[in-house]
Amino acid sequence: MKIGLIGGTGDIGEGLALRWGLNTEHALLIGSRKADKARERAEEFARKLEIAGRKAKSGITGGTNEDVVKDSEIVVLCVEAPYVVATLRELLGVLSPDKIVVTPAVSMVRKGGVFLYAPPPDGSMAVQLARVLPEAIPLVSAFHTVPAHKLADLSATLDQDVVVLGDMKDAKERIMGLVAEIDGLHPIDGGPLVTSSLVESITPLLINLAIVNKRKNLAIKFV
């Protein structure tokens, strides 16, 4: 399977580049607005599975992001929240429905030392990406619980929940089955994109709680 990150540069992206190039064997195609960032920092990927002992059995690359796309079977939006919207809107030319996207974007603003979720009108940043899409292509809401700077640690243990949302049951539980690929993910079905909101607003209340607790890299666990 090929693997496309689009806005792959930042943390999230690495996350999920080493993380599913530390046990699969799928293509990673790390994408940016420039291509060059995108080929440094790929090489930047491949080189810190070598030195955990690892190489991404089926290669880390870099491209544009539409370049990306176009390669890509699954399309995995690591764009920060204000800039998604616009960044999808440029990729629809290139989308078709035989890819899924998925989104893991939140949108929050930081007020008095503390983070309040701010969902677009639509009621929720998936909802939102879902109205610009086109009805047949795919859309999956996933791994907004996730802490990225733990992710991209490859010495740090995980153990933790995820919850996935879609109204496409096929791309839904194969998203679900490229979570549970990541060592600790555990996938959970959150049921249907609408309800993406209640997902969502749980981010800025990790963080909050870190904030005020002292803590990092705090996730979820259903018990």
The other form holds:
Protein chains: 2
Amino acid sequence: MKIGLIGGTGDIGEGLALRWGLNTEHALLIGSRKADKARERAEEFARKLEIAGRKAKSGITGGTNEDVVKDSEIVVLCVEAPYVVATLRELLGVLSPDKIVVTPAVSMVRKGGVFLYAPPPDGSMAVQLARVLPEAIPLVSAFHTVPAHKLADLSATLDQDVVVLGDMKDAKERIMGLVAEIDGLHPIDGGPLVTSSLVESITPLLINLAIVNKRKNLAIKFV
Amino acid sequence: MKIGLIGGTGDIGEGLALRWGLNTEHALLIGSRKADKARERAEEFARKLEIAGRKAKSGITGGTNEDVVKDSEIVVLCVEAPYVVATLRELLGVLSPDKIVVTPAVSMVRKGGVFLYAPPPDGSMAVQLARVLPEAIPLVSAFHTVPAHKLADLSATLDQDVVVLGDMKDAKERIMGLVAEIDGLHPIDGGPLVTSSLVESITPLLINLAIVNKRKNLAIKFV
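The form predicted in complex with another copy of the chain is what I need now, so please give it after the form predicted alone.
The next block holds the full complex; its first chain is the one shown before.
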């Protein structure tokens, strides 16, 4: 499959690229506003995969966000929360119903030393993005509780659940399959997109727990 | 310690009474609007503990919510979410700064087959209750993610985290200690009360995950 990581030069983009790059044969397309930056980071990720022992040549390339969307079947919006809506709007012209858009974005604010969930007026980032997207283009909400830094550290072993939410069954199942292809990530169906806020709000909680209890890179498991 | 379970005749009250009854020597006071009902349930809980093999006579008694608060050092508000604020208001006259009030309540609505978090205007049940309580009376938010039915089933083994939130360090630590006294419940400091919504909103998520994935009595662990 061709997976585009929009704004994929940051932590979460690196983590997903390295993990899929290590465990699968999918083509990974790193997107950025600047094609040069995207290509540099793609080369860096490929070198990291070589060091980690990936034998075949990894299929990581870089390009502008727009070019990456054109070439991808899966489009993961890895840009930071404040820029996700604007970025999606800019990409509407190159999106189509045969592509699946994935959002891991969580909107939060820091107040008094702790983080609070600060969803847009629509109730969650996922619901807001769904209102921006044409109805025929599938949107899936996932990866909110995966600690980006740990994901990007290939020496770290993962063992955690990833809630995947969406209103289109096939699209959700394809993304659940992609989650399961990363060693140690266990997908679980979270139901419809309207409940995405219940998962997005776990991200500030994990950060608070990490700060208060001095435990880094926390994730969740349902038991 | 003397632990009062207000509205303790229901599932969560039964679960806490049985688990503390089995594992500790605390006096457990079951409260209800009707003293008779509370006494009946207290006797029932005591019988269940005998069957489960508790050797010493368990200290479970029943009485009106008001009498229970008067006699308790810890006051757990086990009433259903829609009635918690009114119940707390009725009990203000018998509460005092030497008692710790604990809220496991979560306000939610069912819509389109799934549950959504529906906090009061103050942002969370805990913050709303804090506004009702005089400032000197400590309030601790805990037990939201403990499945009540499983808690009340003494044949079930627990192994899950319980986020405990509060603004008064001593009170929070005492409740964390009480959590840890139940086999299989692991307390974790969630930080200040203002972040309680981040934990309360996990309850509807757990119910949705249970419905969608046919997995009963889900709880969480931070990994």
